[in-house]
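Take a look at this single chain, the form predicted alone, given in structure tokens.
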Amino acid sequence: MSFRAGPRKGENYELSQDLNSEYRDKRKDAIKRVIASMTVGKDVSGLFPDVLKNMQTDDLEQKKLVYLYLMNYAKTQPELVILAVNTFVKDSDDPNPLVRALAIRTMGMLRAEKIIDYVSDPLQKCLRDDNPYVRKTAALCVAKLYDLKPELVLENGFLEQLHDMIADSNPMVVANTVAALSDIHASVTSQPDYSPDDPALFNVTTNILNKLLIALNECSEWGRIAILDALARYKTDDEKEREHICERVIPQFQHVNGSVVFAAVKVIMIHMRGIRREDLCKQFIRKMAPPLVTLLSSPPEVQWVALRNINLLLQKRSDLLQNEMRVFFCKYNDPLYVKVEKLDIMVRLANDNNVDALLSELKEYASEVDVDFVRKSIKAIGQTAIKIDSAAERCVNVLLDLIATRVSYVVQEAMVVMKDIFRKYPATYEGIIPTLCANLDELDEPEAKASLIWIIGEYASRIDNADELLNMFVDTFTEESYPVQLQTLTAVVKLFLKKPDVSQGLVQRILNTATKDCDSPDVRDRAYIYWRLLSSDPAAAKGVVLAQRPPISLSRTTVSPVLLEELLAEIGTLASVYHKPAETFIGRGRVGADSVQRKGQDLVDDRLATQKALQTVAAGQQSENLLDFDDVPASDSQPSGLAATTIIPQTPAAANLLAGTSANPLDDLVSIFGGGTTGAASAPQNPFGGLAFGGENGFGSPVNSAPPTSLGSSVASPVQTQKPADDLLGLF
């Protein structure tokens, strides 16, 4: 006997059965399983009607779960969401304030057009509710409703009610009201054509200011951030009022949340601009230091954000952490991104009092195993030498100790740093040049080689064997990278100007090599300039090549003063972390339905335009020949430009072009033109028409020598040997 199994039921079928069970516990358990499936990404939208039946219950936990399901699937089932309206309206009158707040919060988050019109009456009641929890929830619902339908908010007077709620006795209601008004304000100001008189704008007045300052100390951390952001936008010309705001905000420095601390720092930095009493400003700055130091004991990610903001603050107020150098010393387990920020800040804080401790620390870092960190540490030693004149000699001694280790990457980075020190202090540390030259064999990186070559060229008159050292680089000139080639060329010319007797052959050789065998236009151009200078006016050459250069200095800021002020007004946001204005990284790259639709329309427009243009070409209509540089006008009887070109419309390429289905329009366009007969007969030998590049003697030259001749031939030869069959691609 065989038993036939019935059709297998899916998991959703079982859940549907349990959701409609007569037992309450079974229904609740089924709802939990539905939410669990939804959380892991399974599609349970088909159970919408069954879940909806379980909305009307006295069990608060079950109601929360059903509301959570509704928020997730309201967009996919907009027709069925309308069935939940009666329950929402009923729950908004429930005796339990948690149920009332839950109902209004869920209605605000459904974002379904059909339910928006039903939100107004329950929202009106909840904004005037006796319970502050319901009022603070309703305040945020107004901002969500404004995002969906602004005119509904304005018609029902919700904005006026929000402004009245700023005077609420409960600080959490005040904080949520400020957050909602600020959100609406940001939404309005993001529109390019908004009016300054728009009623939705939230302008902080003196009356509102006092209410915000009263509520500030009593609300949650998120509420404090919302209020502090509003205080940062407050504008006043009254110095006393600015001082009052700063004094009331300073206690927020003691808050455990780093976001609150940075929001308070932002308010202080903005309002300090209008305070002329320097002693008071220094007092505020002194109180700002301890909370910033405390943030450095946070996890690495938070620490990095704090360091980026501290870096910005130090660019404005260098005295902010002048006695706190040691807290920025790197720990063995710090990630590289934290160490790099700490190095930058340590250099900013360096002064005569702490430079010895800093150099000792940096020397230790230079013996670490992380190559990137070692390089940045050595670079920091050089920056310290440039910043503090009195410590330069100590920095040079540390660098010499590091060079003596003979570790390749240490020596190379030290060489780059020494070049900067020589530029800052010319003719001061010439005694160490033999030590640097002795490490020539250690160098294999372009930047290090270029640095040593610069030093040799700059001090060629004091280095006895400068010609021998440079000769080594001239021998391998064509194999070196472009920066090394440029630096070698300049150094040899410097040597020739300082010691013409011993280097005449060397300079002739390198100029010949650079102009004939080098494939970099920059190197060739510089070689020609030097050649002409040396041959026409050696005195002018000396004035140009050996000109006195201004000493370099370390910039106090990494951004412009205007941008610095803008970023300080954004402390605690991504703008202050990236050190870039918000508009440079917000609003781009986000792909929504509208942008996809616009992109699709643009693609259709481009395709139509391309097809029309190609059809014009293929039809042989009269067109202006933009590639004809001759001054001779075209004959009236003959077609000119692309219209004169013979086409072969029978080819598959032409058919693709005319249909607009070409995969590679440029290749197809080229392939439809005649290649060997009619089109070739009328093609000129020089595709550039009457525009001659060389004139009689090519570029010309101040000296009658080989390079200019070779240049003229190298330019002319491709034009003269061009085959008549070359098509449009040969013109570009």
Contents of the next structure:
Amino acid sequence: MSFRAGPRKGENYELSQDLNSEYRDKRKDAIKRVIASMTVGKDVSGLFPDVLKNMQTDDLEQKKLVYLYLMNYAKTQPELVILAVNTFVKDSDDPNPLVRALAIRTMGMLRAEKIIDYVSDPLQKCLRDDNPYVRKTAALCVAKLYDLKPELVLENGFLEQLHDMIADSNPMVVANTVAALSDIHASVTSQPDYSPDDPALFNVTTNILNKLLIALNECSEWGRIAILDALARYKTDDEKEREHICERVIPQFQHVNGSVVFAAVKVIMIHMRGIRREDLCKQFIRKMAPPLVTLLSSPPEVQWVALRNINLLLQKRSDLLQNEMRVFFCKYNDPLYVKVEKLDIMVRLANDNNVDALLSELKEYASEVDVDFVRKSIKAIGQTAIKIDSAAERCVNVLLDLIATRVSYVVQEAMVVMKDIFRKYPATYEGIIPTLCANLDELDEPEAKASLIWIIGEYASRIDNADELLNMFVDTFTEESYPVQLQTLTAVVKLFLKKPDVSQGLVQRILNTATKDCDSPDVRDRAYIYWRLLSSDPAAAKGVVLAQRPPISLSRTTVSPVLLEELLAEIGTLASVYHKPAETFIGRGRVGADSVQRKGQDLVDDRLATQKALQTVAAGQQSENLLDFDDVPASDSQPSGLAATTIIPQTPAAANLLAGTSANPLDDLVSIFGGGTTGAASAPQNPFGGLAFGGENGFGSPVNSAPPTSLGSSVASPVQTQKPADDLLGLF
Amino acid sequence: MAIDGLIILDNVGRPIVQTSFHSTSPAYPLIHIDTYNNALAKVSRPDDVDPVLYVSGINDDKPSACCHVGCGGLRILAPISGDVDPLFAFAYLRTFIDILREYLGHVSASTLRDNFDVVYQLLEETLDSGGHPLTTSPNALREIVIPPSLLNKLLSVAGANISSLSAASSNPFASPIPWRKANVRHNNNEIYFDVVEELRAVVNRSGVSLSNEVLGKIDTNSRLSGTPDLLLTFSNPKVLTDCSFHPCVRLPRWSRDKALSFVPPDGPFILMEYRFSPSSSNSSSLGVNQVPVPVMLKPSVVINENGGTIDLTAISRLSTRAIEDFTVELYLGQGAGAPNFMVSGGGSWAFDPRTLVLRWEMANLPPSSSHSLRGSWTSSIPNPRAARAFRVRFAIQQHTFSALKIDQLRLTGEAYKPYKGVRGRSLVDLEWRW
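In place of the form predicted alone, the structure of the form predicted together with the partner chain is requested.
After this comes the whole thing, all chains and molecules, with the earlier chain placed first.
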């Protein structure tokens, strides 16, 4: 071994000495030290020849350690690994099945071009080995070989052999074979231009199906997951067969491993679609509930994944878990990410029977330590009020209690929520307005300020000192943030239309300031609109600005129904956890590579957005302004946000979504409203409340030419809003 | 479907052990480690890091996700790519941690470093480089990776023994039952069942349970020779709901007559898990169908400008059994300090200035006894926001909430008569609001 002379002294030199020691123990100990150095990142590649000498041994542990060393350097120094090939081939014939399996597994992992050609023969033998451990190891090796050199797998007939192995007597071998075939299938379908009759595709046939169903109950948890995944891909039109599959899969709900449970849920959700017997579906759903509840007593990260999936399932089947709200109560020590998901689900499960328990919980949460959680709890109170009419008054009382605590962020959040309650139940709770106004000085967050100003503007005729209150905001107008400016502007105009005598000066002052001293195009443009409207036709202004708006409502789903269907088919995957179709974040197959980068980027933003999404109510705030314009045509017939959402399946963007080409929520948003008559009124309820990130894409969409363009702009950046605002002016 | 590998980080976020990540670029594990450490830096409590982190790809790499769990002071990351169930990764991580515990006893940075060769072997055997978990059943695993203690013992004997040991396990996976070793021999044939139930409840200040659930499991330790086929029956199987079972349990038999028929693995395992609900109907209303909480707490907490006072009395509601390992914890809020408390009726209190948690401990609460904790603390922040609830934990020996009773255990397939043992134990984890 002269080509790589080792160092003469130092650690490696000593190791080299020991590796060549005549004593077995010393050599083994030296190998361990080499591995130890390797794991802490020291370069021990120089010892390669010395380590290699120790490969021939009947001590299995020592052999494993040497193999480990080889695998580590195989990637960087493939030329050295060639030296070991003969030993591998020899080991794959060893009388000890562990050695055979180890050899074949290691060869599969080496991923060195030069070694692959030597793998075929040993692999051929191992696939037919007497020992199931060797067979199941070899099965996975085929998938790896396919990854490196597909033609080798095809030429040697490994695929046929794998297909034969589905009928193996050992369930573990069946499971690994299915896993290997599925891996190969996935690697074929990830090619953009694969042919539908590629021999490497793994299509589950009726024959295979029966073998899988038999193996399912006998193999390990991991094997079950592989088999269940294959079952989820099985396509049939035979309803009886679907029922049969569901019935055979249901017992998997009783597995302790949550991942098996979700793999089973996925199979059921997919095959249930083709079952028309509603009683049977109900029965499946009922059986699904207990294992889901059980998962909530798992460690927090498992709970989180379970909660995200439950959230999705609930959007489809609201009858699932309907009596189980208490298990979602937040524990003080739950991590924030678990609490947030629980809150969301609690609101979903709220009904007349449990709303009192829910409200007292939410009130409790509102006094907790964590500010984020407190805010979210208060939002949840607002959502409950909007969801359940009969509980609205109780919600308002709870909010008033919270405002009475005078804790700054509690008051501010409650203010925002209050505004939404007013939007849902106009002219119902005017009695509390003085209490709200009394807290004016506490408010320093733009959203809270804007909310209170909106309330003042909306109820200007009932508030005696509305002009004084608004005057304060007009004084500081240029220092305020844009949302506050916009609200102030609108509120003053409302006040003027209601009480022209006291506010003539105020309205002139604000229109002056807003058109001259304001640098936001939104504010400036809106001021001009009001100005022209007021000066040309005050009656029309009244009709436009003060018109009744349809009450807001809480959307039943946070994702569009079409996307929901797609996600439900992927229950128990990253897609169902992110509530986003898979191609938006893995970029395999269905979407071109160039879009991946951008969509990946969106994902991060969008996860934030998803969190915000349920705060649909809050998000409506931005679009509030536009509501003022758009409402005239809407005031007579008013399908609310929910009604508009049901239009989705017929719209072009829905088709896009189905085809997996459009992941951008705005696309379908725009087209929803292209199809509907009441356009922008629904914006606040839109599930993708925190849309701001997607603005530019929405604009690029072809559907955008439809008249109610305002929607797209309501969520886009200020600069973009300018244009549609002008258009609208023209409309009027 | 792919778990790309596994990375174990120490308590400062440096990798100790990681799989070799054959099919990815060398930078791949590094970005995952970075992503986790960055996310950790952003949150105030380490537990608040989102459990699935999005990792954007570098260059033309596909984006991936990083699932992670904590274990002792360690953090174990499992990078996943493709549309994989994160639960799949978590299930594997938990299984791996259990295996580590079984092999190393205590899992920490130092035990991992000391036994890195075993840890590496375990990684190789449990996770395929293609992302498929392989052998995770402890029985099967012990045949192919020798636990360190056994190994050390053998090393102390003559060197010749080592190779004979390797030969001993030369026919692995010969067992027709995947979870059970073949040819098990024990001198004493015995099997123990520990019925462990945990009551988890949230209780409001007047002592009413808001949510209340009892989770039970049957920890089993089987030391039986040959291939014993067991049939376990209960006198009151009705108390068991939402059951999940070890794969060895024959499900059809359970659904037919609520009897557990199984061939157990050798050694310790969890036979089943269940939920106990006193009456499963009408679970939406309060009161009747709840498990009574075995203690009564009378909390009085007052928070003022510069601190607060606590007056807390705990009364055992049990009339015959003692409560053991009783602890009460309360987070006192940012800026808490200068705690000054008194306990009556035994026990001790402590304040951890790092976590700001006040802790009251008692080893034993005799039946129907009453104990109290009184005192005050100061805060550098006006009107401190302390936790809204006391966390109360304790154990009760020889007691189960469900009163689950094992009727009999029958053994077929083997000639011997095993020794059987059954024990009950209850744990309680309460959140008591004040």
